Every structure is written in C-alpha cells, then in structure tokens.
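In structure tokens, one chain follows: the form predicted alone.
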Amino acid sequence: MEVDKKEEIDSESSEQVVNPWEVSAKDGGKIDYDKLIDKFGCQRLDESLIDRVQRLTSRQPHVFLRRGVFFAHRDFNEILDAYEKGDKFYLYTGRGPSSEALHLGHLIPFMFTKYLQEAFKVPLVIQLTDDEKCMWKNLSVEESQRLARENAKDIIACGFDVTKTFIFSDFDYVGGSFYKNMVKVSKCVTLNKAMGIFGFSGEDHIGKLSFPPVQAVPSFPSSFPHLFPGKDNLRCLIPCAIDQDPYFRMTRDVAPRLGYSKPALIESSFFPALQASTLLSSLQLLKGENGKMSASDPNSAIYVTDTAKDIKNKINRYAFSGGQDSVEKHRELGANLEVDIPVKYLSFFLEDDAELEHIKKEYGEGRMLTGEVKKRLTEVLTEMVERHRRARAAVTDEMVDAFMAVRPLPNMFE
C-alpha cells in the first residue's frame, strides 16, 4: 500500500520537512525535490507526457508544464488513457482561507487549474477548508466563513467558467453525502497510521485528527450527487502543491476498499519567498532560497493587492539577487542563476519562451546586470498583479453566490 512507505513527515534528523503545514530544508538550504519524490513515492512528470497533453488538447502546454513548475504525478498517465479513449474526468482543488488577501504563490495551483479545465473541457470543484484554517490558525468560525468567500472572489477572477465550476466551503456543504464519505473514510485509517501520515502528536487537538477526511472526500464523485448522478467511477485529477500529498496518499490507499479509482495527482514545486532567511549565516545566504514564498512574512511575498510601488520596491529591497558584488565582477563572471530568485520569478510568469532564455543567457554571461532583470521582473509582475485586480473588482457577491450554489451543472463535459 502506499502510505506504508517511510512515513515519517517530520523528525529531528530529517533533511528537510515538507508537510501541508511546514516546509523547511535543514539549515536553510533548498528543498530536494528528488529525495521528496523518492520519499512520497510519487512520479517525476516526464516529456512525453508534456507531448501527450498537448496532441490530445491540441494546445500548447501551460508554461508551467513547460518549465517544470508542475514536476510530478501520482497516476497522470491513466487520466491520459482514459481521455483518450473518450472517458472524462473531473479537477478538484483547493484554497485554505487563512488570509485577506492571495500571494502569487497561493495564485499557481489555480492558474494551472483554469488551464486543464479549458484545455480538457472538464468540470471542476474547490474546496474551501475554512474549517481547517479555524482549527490551525485560532480564527473564529466567522472569521474562517468570511475569509473563504473574500478568498473566493480571488478565484474567481482567475477567470473560471462559472457553468462547469462549484465552489464550496465546508462549513456550508459537509453533510449528507459528503459526511457519509467521511465516515467511510475515517473508518478505514486507524489513529497511529495518520500519525504517521502526519506527524500528529498527543498535543494536538482532536480537531486536527478528524479533518484528513474532509480533504479526502472531494476525490470521490458520489460527494457531489448535484454534480455527479449514477458516476460513481468518474476519476478524478487534483492539481495541487506537493506538501498536500499525505492526504492524498492516505485517499488513494482508502479509496479501493470504498469502491472508488484512486484520485490522480499533478503537483508543483514551492514558490520561493523573495529574500533568503535573514537567520542563516552569511555563507547559507549564499544558496538564496528558502523554503516557500509565505504569507506570514509581507516581505517575502507580491500580494495581488500589492500597488505598483510596492511591487517595484519588494523586487529591489527583498529579491535575493545572483549576481556579483561589482560590475566588473559580474560582467566577468556573470549571475549564479541557481540562486537569483527574479530569474526564478520570471521563470514561472514571463510567457515567451525566446525571452526568458535570452535573459538567462545574456544574465548568466554577465552582459545583462541585476537591475535589468529586475526591472523586467517588476514589468512582468506589475502587469499580472493589476490584470488581477481589475478582475476581482469586477467579482460581485452575485457571482461568489452562483459559483458556490448548489446546483447541477448541465453542459459541465461540453
């Protein structure tokens, strides 16, 4: 079974920690996405199945299939078998509602998400874990409940097609169907299996304990009976960042013994913060990322409420730069791109191809200085964040309504 891989999360001794709650490399360094595949026991997401996406869409692949952002793959090649022999699925992803306001990390999962929905014309629901969120940040229930429509109206704005999409929050949809799939589920994991899962401790609230099933249970059609009537074998693919892959290696052992396909996962590297640590030493700043971009930290992060000012001043104060100390230096030597974040950052949002390896090469050979790039950088980000913007001011609470109504979804596979 899957989940009797190593399943220690989190130890003293570990490298590195990568859980849906922590993740940090030992001393600061950059996560081994190598070792994390190893680990977990999932697939590293190879070219051909980057060609394939594309001759079945007939679309060129997102950029960040192209680049490498969305890196590995729990049973992506049966959702492949099946669409091609004209079987269709369903996308489930998720938003956990713990801030005002997203960070373009929190955009990634979705803009991802938007594209496999209009390239394989499929349905999609978003779970959004209020309740998760109350029970590990301390917010109030009310609190959780406004947080997750405000974090809604972000979502909407990334432009999802509003007849083949629901989203919901579970403090308003757990129950009928869905709690008996939780059940279900619950039943079927014993406590020191998700403690192994997780890295659950005798300090933790029982609260904590009895929420992997709520995540869980959105993989399994018959949760939705609005949405899926009679298509109890319809699978599903989540797209989501990889440090949610225990819960659904605890779903995908679950999900035989209840009647369902395993769900199929396509998962992501972490978006780095803007600055390394301001903890490490002067020789650990040197390797630059650190961990995820994290919205406890303003500083490490572009918000999409982030004006242009703000943009251009975070790139220039806090974006850890490869490039040498001196022009001299760096037109000798040139930018270490392994640890030069707005190279990173334009990695996953400048579209063309041609340029960011124009970029690369000419920053890498030193003709091209830290404050061009940067410059770029801020162009790129400033563009993106206000196309944002004026998309959620144009969000209604009409729209959030008609999004999260519980209705059926009749042209949802056309």
Given for the second form:
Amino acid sequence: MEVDKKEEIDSESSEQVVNPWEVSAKDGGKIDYDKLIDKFGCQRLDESLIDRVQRLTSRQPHVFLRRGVFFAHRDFNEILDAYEKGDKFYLYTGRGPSSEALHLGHLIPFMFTKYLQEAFKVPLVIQLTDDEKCMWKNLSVEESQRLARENAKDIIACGFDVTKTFIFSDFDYVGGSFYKNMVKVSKCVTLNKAMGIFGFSGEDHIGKLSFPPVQAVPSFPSSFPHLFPGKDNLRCLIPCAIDQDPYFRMTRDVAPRLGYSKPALIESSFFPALQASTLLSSLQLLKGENGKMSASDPNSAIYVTDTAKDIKNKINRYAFSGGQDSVEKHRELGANLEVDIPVKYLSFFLEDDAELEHIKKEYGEGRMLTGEVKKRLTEVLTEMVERHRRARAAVTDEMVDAFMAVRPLPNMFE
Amino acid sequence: SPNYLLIFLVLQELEIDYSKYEHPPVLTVEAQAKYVSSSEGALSKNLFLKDKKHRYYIISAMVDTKVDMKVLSQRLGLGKGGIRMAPEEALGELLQVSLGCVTPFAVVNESARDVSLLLDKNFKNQARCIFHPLSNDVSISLNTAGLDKFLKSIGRDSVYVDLEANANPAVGKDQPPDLALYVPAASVVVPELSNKASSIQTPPTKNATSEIIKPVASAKPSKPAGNVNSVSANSVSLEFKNPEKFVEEILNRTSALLLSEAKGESVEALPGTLRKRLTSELTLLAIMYKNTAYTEGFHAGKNYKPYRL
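Which structure goes with the form predicted in complex with the partner chain, now that we have seen the form predicted alone?
To see the whole picture, the full complex is given below, headed by that same chain.
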C-alpha cells in the first residue's frame, strides 16, 4: 500500500521527518534518501531511465538528472512508454508563495520543469497555492495573492513558454470543473486517512483538512477544460521535491476510483543550506545537509536578488567548507567532499561534468584549495543569478496576466 | 551629461560636505593643480584599466602613490602583463566621461556597473581629496567618509587598497593574489572596440597638447552603449522587445565569447564551444522575447473592439 502508516508519524522525534511542512534529519544525521524511498514506496531513477530520456529527447539529459538531484520517481517509465508510442503528457508543478524572496532552492523544480517542457514539447500547468499559505502561514488573503503574483514573475523568468504554460492561483481559479474534481476526491478520503497521511490533529482548523484535494486535482486533465477538452486520458507528470510525495500518494490512491489515470512523479532531493554547524555533537541538528534551505535566514541561502558582491560574501563567509584547517594539512589529507557545501552546490549547478570531476579530484586530494572552489562557485552562481535577473526584468504585470489568463493553448504540443 | 548634475543632488541630499571648484577644462593633474590649490585637498590620479577578459577597473590614487601595473596585475591574479590602460572608446561607453576625466564618481553610471573601483588607502589620511565629478572643468573636494557615503548610496562598498604593498609580490601558491576578490564578475563588451583599432587613452601625467582635445561643451561620448543614462532602474530592456536590440544582444554575447575563447582554441573547435556555452542563455533570451510579443498580442486582444457599422 502506498499510504503511510499512522505509527510512523508518531515516532517523529527519533526519526527523520519529511512532509510538506517540515523537513529535518534524524538527530545528528543527514537525510537518508534511501530510507525515504523505502518508506514512501517510490522508485530510484536509475541510469537506464536517464539513457532512455536521452534517446527519446535527442538531447543531453538535464544536469539535475545526471547528478542525481532528481533521483526518485513513480511511474516515470510508464510515461516514457506512452511517449514512445506517441501519447503525450502534460506537466504539473507548483509553488506555495509564502515569501517574496526566492532562493536557488526554490528555482530547482522550475529549472527542471522548464527542461522537461522543452525536451518533451509538452504543456505545463503551474499552481500557486496562495490559499495554502494564507491558512498555514496566517497571511491575509490579499498578501498571499500578492505574493503569488510576485512569485509568478520569478517563475516566468525561468524561461517558460507562454504558448504552452498556464499559471493559476487557487484563489482565482478554484471553481467550476476544478472544484467538481475537488469534491470527487474529498469523498474518497476519510478524516482518519487524511490525519494519517498528513499528521493533522483535532487542533488543526478545518481549512487545513480540506486543502489536500486542491493540490491533488491539477493532476487530472478534466480540471482544465479550457486546456484539455476531451482529453480525459492525458497523463500527468509531476516534478516536485520529495516532501510533496504525501499529497500525490493520496491522489494516486484516489485516481482509479474516479476513473482517472494516476499521475506520475519525478522527485528531487533537498537543496542544502549554506552552513552546517561544526560536527561537535551528534545530537546537534546540522543545518547544512540536514534541513532544507530556509527562506527565513537570509544567510542560509543565495537569493535571486543577491548582487554579485552578496553572492561572493555569502559563499566566502557562510558556505561550509570540507577543507582542512591549514594549507599543509589540506595538501596532505585533501578535502572532505561529503560535507563540503561548495562542491555540493557545484554538483547542482556546474553543467560541465568533466570540470566537476576535475574539481572533485583535485580538491579531494588536496591540490586545490577551498578558496578556488568557492571562487568557481561564485562565478557559476553569479552568472545564473544575473541571467535570472535580466529575464525577470522583462516580466511585466501584463505578462503575468497573459500567463494566468484562462485561455486555450492551441500549440501546446509543438 | 545628466549624471553630472545628479552627483551634486545626491551629495546635497546625503548632506555630504564638499567644495566645488570651476576652472577651464584640464586633461592632466598638473593642469588641475594650477587651479585647485593643495590646501583644498589632495589631488588624485585616476586610471581606467582593462584586462584581457574585457573586465574594467578604476584605480584612484594619491598623485605620489606609485602604481606599478605589473604588480597590480599580479595582485589581481591576472599574471604579469594582464592589465593595461583601457582604450578611449571605453571611457565614453562605460564611464560616460571624456579624456582626462576618470573619477570614482563615474561608477554612478549604469554602464559602469561591472567596473571595479579600487581606492588608494592613503586617501584616508587626508582631510580632503579632489576628484572630477564626471566633467573636467569642475573639481570637487570631499573627505573619504563623504565619498564612502556617496558610494554606499548607489549600492557600492568602498574598497581601499594599499597600492604600494607587496612591491615584490611573488604571487603564487603560498601568497595568493590578494586583490583577486576585486576582479569584476562580468566582462563587458564595448561595441566600438571590435570595429576600429583601439586608440590608447592618454595617461594623466603625459602632456596632451598633441592630441585633438574633444570640445568640452559636447563632452558626451559619441555613441552611448544603449544603456539608460540615469541611475534609476531600467524599464523592460529593449532586447526583449526590439528586434534590432535582440539581434545586437545575441551578437554581443557571441562576440564576447569568441574573443575570450579564440586564443585558446583551434578554429574548428570554436563553433562547438559557442554552441555549448551559449545555447541555454540565448534560448532564454528568445523565450522572453516570444513571451513579450505574446503579451503584447494578449493586450491587443483584450482591448479589441469589433468593427461597428
């Protein structure tokens, strides 16, 4: 069964916690992704699947696939089977607009989704869960709607094609066929089950309880009659971070009962924060690899609004280094690549596989110093952020309106 | 240029104490010294430099401070001969100033956003220092605190450097280039440069009488780099709206990459490198161009009024 057992939620304190509202490692450890895959019941994304993607799309697989950032999936092979036969799919991803400031961790699913859109030539719906943030973060309705529009601008700046992309906010769009599907889904999930999957309790307000169907139904093409009229069998692929898995386990459970296809998922690991506290005590919760980058501590993350100087300073001052304390010791022992944040970041964002290998080898064996690695990282991130800023500058309110307009997308599969 | 006046407005608004001296246009420090006495403050010599990767630097120093270009180049991590005087066209394009007018204040221009500014730490010992405010017929004196406040207001941190330290740097594994931090992250393409043979900017200490002096009244650069002259943020960049700018942007980026890669590679390998390095950024540019066009159509569609008889 794909549904979480209630007991697993109870033993939170001594286990790692991964759900949409909290991510933390077991005390003193890193997130154990293998355990997560086991516990959630999804599959590893292996080499053969990545090769298949390369063959089907006739282009190099995205750096996030090559480096194992997107590392787990559900039914991705079935999506590829159908695609090979000429049956297309659509993409669904989203963002909970809880803050204006977006950091690099936030961009990762969007960068990957953009690649999927281009490589497979398929349409995309992007959900902005302003209602969720209004409920969970206690924002006003207006503020959450405003943040949704602001975040939409950064999302658009990732390079989505307006002729194939529909962005919507829940406050704007819920209703009509979308709401009909929400009710259908709600009827299939008991209170007990919801509490089991999401860890709700008697103290939580009923808004929270009724939210999961909102995030579930974009997986069904009939929720978008203006986009997919008559295409009720169109399959859906959801790129997301692995902490969103509970929503979609529920959705996949419900789908057959409604006569709908189960959505497929392709899931990413978490993007680490810049710092990790020193490895003094195994009881200390390490912020580095062991929690998500959080938008609440500005120095834990690189923001899309950071200047070149900010980026350089943050990397130099806060990025946890796996290098040794002294040059001599470093040359002798080499760097600890497991905990080194700059190398980890480079593995996400440095496109050139050969260069990354070279850096890992030289740094790991002590010939390259931390300063050089940090400098290279600063270059890579600065270029990325600068590119994003320029694209962001092109996004007007009118462009957001265009992306969010309920309109047909006649060329969505070209 | 409009920014020249802006400097005074900003100084006044920030309540920075300064003095202003007007005089005939001067191209050298010696000439400037005739009109602004040393009791008013320490004169500065200002160098506009460029490295092989088309990154630009303003070095502003006390007249007596020795600036050794070889040493500076090594301290920046550019090797021994990595830095030289920037050509005259770059002066106009990037700093929006004419000959003899390089000044820390030039960084107020949007076109100079990637120019690194290094200040002589000896300025800090002076009661006041003297700079041109973007025009060589005016000088202003202010203290370093005032200069720092001005720079901070335009988003720049002041960087003071001991320009005479490390006279014999022996930059290497054990002594890394200490100024490498200040190498700009981005290189800049100055469009004029790829067309003509570049003329070297006259260094301030040389007598410039043999050069044709640009008339001060029209001290504007011959062709602005397409950047907005004001300090405030650009509205939507034209490269996403205007086909000519779009094409220009593509050619600029390709040229810049070509120039920086051409030396290391065989001609046959170049197209491959260009493709690899440029594909994703040019695709993003093209997508945003498309999105902009669609948005304009969307607007037109929303406001469309069917023809009435």
